[in-house]
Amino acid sequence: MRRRGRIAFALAFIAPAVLLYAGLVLWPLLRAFALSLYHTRGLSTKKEFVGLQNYTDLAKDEIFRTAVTNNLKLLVVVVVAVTVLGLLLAHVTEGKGPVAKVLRSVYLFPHVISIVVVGILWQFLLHPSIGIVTATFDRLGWKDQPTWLGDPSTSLLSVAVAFVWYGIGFYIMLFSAALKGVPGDVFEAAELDGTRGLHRFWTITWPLIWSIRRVVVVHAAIATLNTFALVRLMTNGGPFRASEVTLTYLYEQGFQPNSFYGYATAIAVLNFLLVMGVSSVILAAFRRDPQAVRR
């Protein structure tokens, strides 16, 4: 009786969360997958069941393949940039000089700005006639600059730079918390042992912040693969699809005139699977805590 009572007590606490998760996450996912098996347009109630036809069409869709490739390029650039720069700048904020104080007071500033404002701001910064970035490079002697957002070879990189600028503050904050969590006596022991500089970083700091590194990489990967507003505002996927990503292509297929909801939903399902797959690979790569392996 007591056991049954404990089980009922536990279920009473778990049931609301399970019901909310099922209603707000699982059910919409199942509905999205079901809708991706139909041909349907706009607000029309007419739906034609086509099975996996939308997915086979996507496999042949060159624009979709370009969008996925661009997503993966963004993923590599952004994850590497926020990890390296975030950790470097987090070390700078640990200092006591004026640079550290200024950095501590401003590093979260870009992250609190609306992503819409960030997109518009970077449009102006990279403007070929009035942009500060363009003018700065011009004064430094770079006269033959590309049109950053209008050149197929630089448009995706420009979006990546804006994305890193927007998100870097959050990752600096995570790495700063990780560095503060390293016990001071560990560093003191390393100092007495003569371990300093990069050697101390690779042998002590880097392994001890493993859990935060894992969070940073997974979070940055998910945020990058789900990027939409920045690309939509800065380049709208252009020029010539050079900066197209899956969610801007989804928007084009689902919410533009002559929209194809079923096709757009199939893109959403594949993007979801891509995010889940990449996240799983990253978690598998970080599955072993280096400190636990040494024990």
The other form holds:
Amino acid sequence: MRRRGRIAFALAFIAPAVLLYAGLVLWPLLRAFALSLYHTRGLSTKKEFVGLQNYTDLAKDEIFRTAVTNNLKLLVVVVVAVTVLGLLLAHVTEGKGPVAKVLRSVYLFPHVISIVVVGILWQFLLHPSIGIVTATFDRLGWKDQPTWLGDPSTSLLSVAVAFVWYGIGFYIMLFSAALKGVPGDVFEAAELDGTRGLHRFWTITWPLIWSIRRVVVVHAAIATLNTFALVRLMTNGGPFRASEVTLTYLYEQGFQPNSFYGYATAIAVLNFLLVMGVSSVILAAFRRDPQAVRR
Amino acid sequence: MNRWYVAVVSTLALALVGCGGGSKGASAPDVEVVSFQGGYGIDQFEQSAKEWSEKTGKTVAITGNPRVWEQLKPRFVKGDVPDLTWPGWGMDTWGLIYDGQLLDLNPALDSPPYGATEGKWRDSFDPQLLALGQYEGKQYMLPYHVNINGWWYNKKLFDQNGWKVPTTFDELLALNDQIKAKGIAPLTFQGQYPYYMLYGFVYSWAIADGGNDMWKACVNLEPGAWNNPHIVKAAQMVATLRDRGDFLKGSLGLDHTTSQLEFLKGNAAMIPCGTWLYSEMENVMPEGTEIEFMLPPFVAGGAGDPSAVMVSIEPWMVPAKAKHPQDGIDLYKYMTTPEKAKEFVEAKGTLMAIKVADGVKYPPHLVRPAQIFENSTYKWQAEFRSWYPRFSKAAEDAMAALIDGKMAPQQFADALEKAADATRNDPQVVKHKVE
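What would the structure be for the form predicted together with its partner chain, rather than the form predicted on its own?
Up next: the whole complex, starting with the chain shown before.
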């Protein structure tokens, strides 16, 4: 009786969280899965069950394929960029000079700006006639630079740059915390052994910050795969789909003002699976604690 | 004591508090109006509602929002709808019609207009524009104000340099050389939204060259209509402008407001856009700016009507599940009386799809559009952008590719035909036929 009472007591405390999670996350997810099996406009209760047709249509949809490919391109560029730059700049913030001080006080600025403002800001920075970036390149003698957001070969890259600019502060913060977490005596011991610079980084720092590395990569991957506002504001997916991503395509199909609501839901489900899949692969690849292997 | 019992009870209590509430206020209005709140605001509608309310003794509640369709969609699904609405450009109004969410207004149109005992309300509307709200013989949408599409030119620049508004494509090319000699780009466009370029360049020129029947075949998605020689020729005209460097560099990356700003600043002499450009950009217009509306230059020797103009309506509608549809209709009848229409024109500066009382004074920027609209013997529309969004988006992608030099004119036309073919054969898409 006493034990049963304890279990019930525990359950009573877990219940609110479980109920909220089930009601606000699991149930809508299941509903979305269900809705993706229908043709519906999302404008009335009318819907027609079509089984997997939305998915078979998506498999043939060239634009969807372009969007997923663009998502993956963004993923690679952004994840590599934030990891390399984030680590590099985190090292810089560790210094004692004026550069480190300035960097420490400003690096989080872009990240606290609303993403919508970031999108508009970058649209102006890259503006062909009044943009600071374009004007600077022009001054430096690059006369036939591309129209960054209007050229299919540079529009996606421009979005990636804006994304990295926006996100980098957060990753510098994570890496800084990780670097501070490495015990000082480890570095001292390494120094006594004559290990410095890059060698010290690869043999000491890099293995010791494995857990943060994993967090950074997974977080950046999820954030890029869920990109919407930046693309929508900076290029609207164009020109001619060159920077289309899954969520902007979803928005186009479900809202704008089309109402292929079931189809859009199928895109949402596939994007969910894509994010889950990619995160799982990354978690698996970065799973092992290198220290554990050595023991 | 039973601690777990206390915990369960308090959890349930919390949950109940969370789910509770939300009961509606007691004094529901007689008529609920939900309106798009864009550049024209909703103050004129509020004023009309107030007057109608005083005349009828019924209460009206009006709410507006710049993205009102987002609020309306779930309400339509739930069946909790207003009695009269202008849901704005983001609403899939044809979807509402297919799903049976709108009321057929034919009986109302056959009844007398506001305050009259005879005559038909129908006669208050321009019949060509009324037709844009019909589907399968039923009238689901009623026009209010109307936009016409064409080009705008920088009148000040033109006057200063003694340039004449081009009436044909050849005149345009000659003029563009003079404009470029001054270091100004002849044209810019809303590159992120290629339908502006489709309306202002390709469709306009194809219709000028090929005539009304060609356009009807296109709108009806007849096989071979979209890659006919007139479409190819119109695309070739765009390619000519592109190759001559007549477009402002980088326009493809600009959205509507930034490109329009380039035009207003005098960096480009002309831009394709609808009559709304003036009110859309009024707040950021540099001081001393003078702009004027014009028809796209005609194709010399073309089979089309030189007075042809593209129109689009801003429709109002009554939901099928409205609680007081007759009151909603009566209020709209009041809003569409010639006197109220005159007030709207003078307050907001727009063309109307309804008869306006005599002596109306158009604001200066609207005088020319009003003339063009009145003198036009052929009003064409591209409503298929809402009927066939996938076709339309494919056309937009091809448009951007054409203007970027990634597609040749024939390829462009073939891409449109391919997209038309896909839509024609898609059983999911409801087809429209224009007579």
